[in-house]
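For reference, the chain that follows is the form predicted on its own, supplied as structure tokens.
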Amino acid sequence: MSFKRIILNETSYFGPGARSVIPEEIKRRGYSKVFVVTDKELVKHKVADAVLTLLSGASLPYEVYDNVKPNPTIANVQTGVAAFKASAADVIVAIGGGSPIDTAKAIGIIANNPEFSDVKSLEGVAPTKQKTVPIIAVPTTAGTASEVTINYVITDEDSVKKMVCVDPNDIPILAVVDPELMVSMPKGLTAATGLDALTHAIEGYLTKGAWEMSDMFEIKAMELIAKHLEKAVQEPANMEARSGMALAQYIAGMGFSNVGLGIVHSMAHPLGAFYDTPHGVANALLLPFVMEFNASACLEKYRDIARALGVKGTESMSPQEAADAAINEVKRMAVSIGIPKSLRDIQVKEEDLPKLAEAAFKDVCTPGNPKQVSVQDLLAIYRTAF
């Protein structure tokens, strides 16, 4: 097809304090009451309470769920779903990570969709036929984008797999992306949910299926990440690179949203199916070594992401040293955040890397990967990267 796609949410909100609007906007939108989804950290650190609060003291009745995990599951959806229902709620807000986000796309989908409610059935591109539940996304970290994004992952574990459901019926209403909700984030969190966006950007730079308007929203997306992300490591209540990170992984969002990813995710799911690995560190971690892989494929694109980087002298490079000089650039950034440098790190287990590449080869971002690739290949940098 020669024609393109954007798709994005209705309406979102930005910088310190946007959480304010919740109470009105739901009014406004004509809902009565609300169905929380969080997890129970948000709730034991009082990071929910500072959305609950506003619903308390606008008179909006709430019930809150809270029993999703790191990586979510099907139960947890399911149970999710039923509580809902009992719930006789309208209106769904999300608060929390990829994880409490994706969970509750996949509750609304189910309760205006009934006939999925196996949940492995939402697998790939889901032919949903309904909108999903109205859906109010507050993120608290800035790394999945799942507020701005048609795409949501949830864990089989009677597979142990990742399933990747991609479903334009299932994108929020409403984003609110409050950067005082990420200040509590502990340092670990913020790298890996910054190198997860970074992630996002690159390989949304670089898949198959971008173009114009997507390779605009990814550069901005680097370009931000470069100038805030370390900052927010190292200055955690520094609420310039807090709004600056959490506007460049929406940013990222929508770019990879509407054209694909490639093989980092299709590597890093596994690892969360296999061993619960934190989805930011698994990507984090891969990043470099996948970029490395891919560079032959895009080398005049390693420039554009060198100098969005910030790296000097890129117009005088060769198309490989300027390749070069992006992957050296990615890979001092993780260094200086603490991200760790190799799969043993992590507690990988060497005989389990054929079944990750066997996995990750069937993914479903394996596609759009820019450059060709076989199980043997992932298997490789698997190898390279334990």
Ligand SMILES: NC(=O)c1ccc[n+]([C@@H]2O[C@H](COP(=O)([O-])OP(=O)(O)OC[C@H]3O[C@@H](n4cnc5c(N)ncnc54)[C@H](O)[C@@H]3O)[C@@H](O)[C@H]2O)c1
Contents of the next structure:
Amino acid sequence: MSFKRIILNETSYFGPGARSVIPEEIKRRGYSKVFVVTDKELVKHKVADAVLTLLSGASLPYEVYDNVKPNPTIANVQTGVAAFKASAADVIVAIGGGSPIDTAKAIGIIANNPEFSDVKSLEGVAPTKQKTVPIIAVPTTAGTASEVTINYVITDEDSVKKMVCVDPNDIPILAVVDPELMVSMPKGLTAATGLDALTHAIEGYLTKGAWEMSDMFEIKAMELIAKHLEKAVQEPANMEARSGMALAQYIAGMGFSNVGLGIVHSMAHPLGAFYDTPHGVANALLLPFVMEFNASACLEKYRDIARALGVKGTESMSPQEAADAAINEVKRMAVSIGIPKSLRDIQVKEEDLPKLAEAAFKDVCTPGNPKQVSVQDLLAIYRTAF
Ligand SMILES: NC(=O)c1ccc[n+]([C@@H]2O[C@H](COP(=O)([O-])OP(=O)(O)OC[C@H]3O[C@@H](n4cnc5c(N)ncnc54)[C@H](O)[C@@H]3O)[C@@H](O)[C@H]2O)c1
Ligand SMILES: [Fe+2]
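Here we have the form predicted on its own; I need the corresponding form predicted in complex with the ligand.
Below, the chain from earlier opens the complete complex, with every other chain and molecule after it.
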């Protein structure tokens, strides 16, 4: 018999300025030295500083590891493991978008499960025995929800592939979701990461494993994104909109982490591996095309999506009309926040499409898609999006 399972992180704080709790939480738990995982841009733009000054102010010693690129690589993880060991730290603070938080998870898992030092063996559902080194995750984008998910994604450059790693042992002990750290996101990043969160909510709602508990999270996330995303893009310093998106992406993560996703993510991952396309941009562009493909498998759920996104009069629509309304609302939102319209616009090469379709078919997210897909189906969707 199979049971439903839900895994969430232990403690989370939300709201402008929430980062101020970090030193006390570290001391209360008895940790003595911090290994900070972040990236060079966040150091350069002083986003990491907003947390580092708190550590210094509380006389907590720390070392910074910032060798993390967007779509982080196996090398980013392995040099991070070596730096972590040399630091003699006992807690990790991950400051950043999904890339630094995912890298921190891989570092923390390998530090306590050294038999997985090759990183590649962590792909899929990894049979690690020990929990990660304790991680405090501090997101600076509103998209991936890595602070509350049991997943992390690392690029294997040799095989040109993004490895999705699923492991309950990787979950951060503490998430600090402070929208003040997201204000510096440029418009394009706010838009792309926000549509990553919307993709999590929609795919998490339509995926085969979805159930009452995950539905509850995904519908709420869609409502919040509909209310706050466009404002967060138009008015970067609007704290209500930033707070709304910070919460929305987290709630979407509480759901999808436990039930899986679908082929928007399967198709986005190869774009990241082949062209280093930012994850949010890849998802944002593909989402409406995949929604069109999947509609016939779950028409009635599209009515719920349309309603959650704020479309009026969904009750009197036919199932097909309601599905079209949901898809059109997603398209409208993407256009209004400036998401590129075609794969051609983001320098994807037409001759690569068959290889991308092969890679997407093998992705960990594909079995969760509500509609059965073949390599040919995936190729057809890529061609339409091209
Ligand atoms: N763990 C999960 O469950 C999960 C879910 C979805 C995606 N992912 C993965 O997460 C990665 C994407 O993460 P992301 O979209 O958050 O972006 P990211 O972490 O890759 O960051 C993208 C860029 O934005 C910059 N940036 C981040 N925050 C900023 C801020 N506040 N101000 C200015 N610049 C800022 C970074 O320095 C970086 O240059 C991908 O590798 C993706 O596959 C993981
Ligand atoms: Fe995602």
